[in-house]
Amino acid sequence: MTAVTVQCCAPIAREPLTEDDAAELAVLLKAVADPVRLRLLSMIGSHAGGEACVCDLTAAFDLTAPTISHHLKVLRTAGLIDSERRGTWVYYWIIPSAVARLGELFTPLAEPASV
């Protein structure tokens, strides 16, 4: 009898997380948990100019200001945006690096595994 080989999908990791990455990456799954926050990160990094003013953000939900305040500092405070204000203004931005992280927790690898 021979052995044989089967091509399985690619593995997601190249190795367990850490204890500690693991309870980074809560963080950021927890915060991207909640619809409107999920959708108010999919709005600051697509917006033009790379930024976006809230006066911009609380338009597109049947939602107070400060409930939209709540959600973005979620965000903020998980790290996945960060913020200026400019005179009356708050203008918030992906920081690309907290975002690029929960990216590579689903890319697969290149290759898929051998079985």
Given for the second form:
Number of protein chains: 2
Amino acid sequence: MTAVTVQCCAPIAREPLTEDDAAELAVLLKAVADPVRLRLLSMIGSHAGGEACVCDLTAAFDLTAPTISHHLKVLRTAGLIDSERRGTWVYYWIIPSAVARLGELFTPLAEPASV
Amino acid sequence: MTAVTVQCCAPIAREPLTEDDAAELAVLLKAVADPVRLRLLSMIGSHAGGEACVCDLTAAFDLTAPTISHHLKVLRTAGLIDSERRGTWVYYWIIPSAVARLGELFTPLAEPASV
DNA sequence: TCCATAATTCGAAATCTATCTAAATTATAC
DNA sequence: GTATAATTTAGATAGATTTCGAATTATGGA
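Let's see the other form, the form predicted together with the DNA, since the form predicted alone is already up.
Below is the entire complex, every chain and molecule, led by the chain shown above.
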């Protein structure tokens, strides 16, 4: 036998969020609620080797370097990505646990009761 | 034996999002990237009976009725909640599949390889 | 039919966000 | 030193967002 668990509801729907928790969560969600940042996140995450050079990222958009830099900083401040300089270039990678935490907010806690 | 699955990565990080997909997703994420709407969503979802009256929701905030109405409309337009008038009052409930879809974006597809 | 209440819609004000240009700054390689 | 990659800063602008008060719609009861 496997799952005794009950498909309840996303953590966000189990009990009302406090005002403070909601404010904090909104900051995290705002970080990903932008088309450019979503693409940056997915480009970084899907890049070979798990990391991407800013030079590649900037080249993929029709935006200036300062603008890309700004978006990367928003993602970084939110704790979703991290970076390191190696020689001339700066590389970014995803922090999987942070992204997973986002997912857990909306995902039912338990597996569906075995069908 | 249970899981042969590999913990890969969130769908968002498997391959780069197209510009169109990113734009569409951003709309959905923007809907939840607001403290008031997050609280509304969690209040509706955690309310006894699975639905909540606008009158209860409005009373819980220090905001006017039109403002709450606006936020409910954003959530509704995003497909996250639905509503029905019953007599004098209007009731809202969560659309679980829509909320779950949000979660799936950031959740690793597979269970962790059995430890 | 008229009135009171619940909720939404409308229109406007204040604020925030994304983006640019341009310039300055930092770090590294040659 | 000089060139390149990237970030930061400042100021500017266009557009989106949050919020309100007033007007509107829908319903139930006197």
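Numbering follows the first chain given and starts at 1. For clarity, a rigid core is taken as the largest C-alpha set superposing within 1.5 Å between two forms. Please read these numbers as outputs of a predicted model, since none were measured by experiment.
- If you fit the rigid core between these two forms, you'll see the Cα of Ile95 move by less than 2 angstroms.
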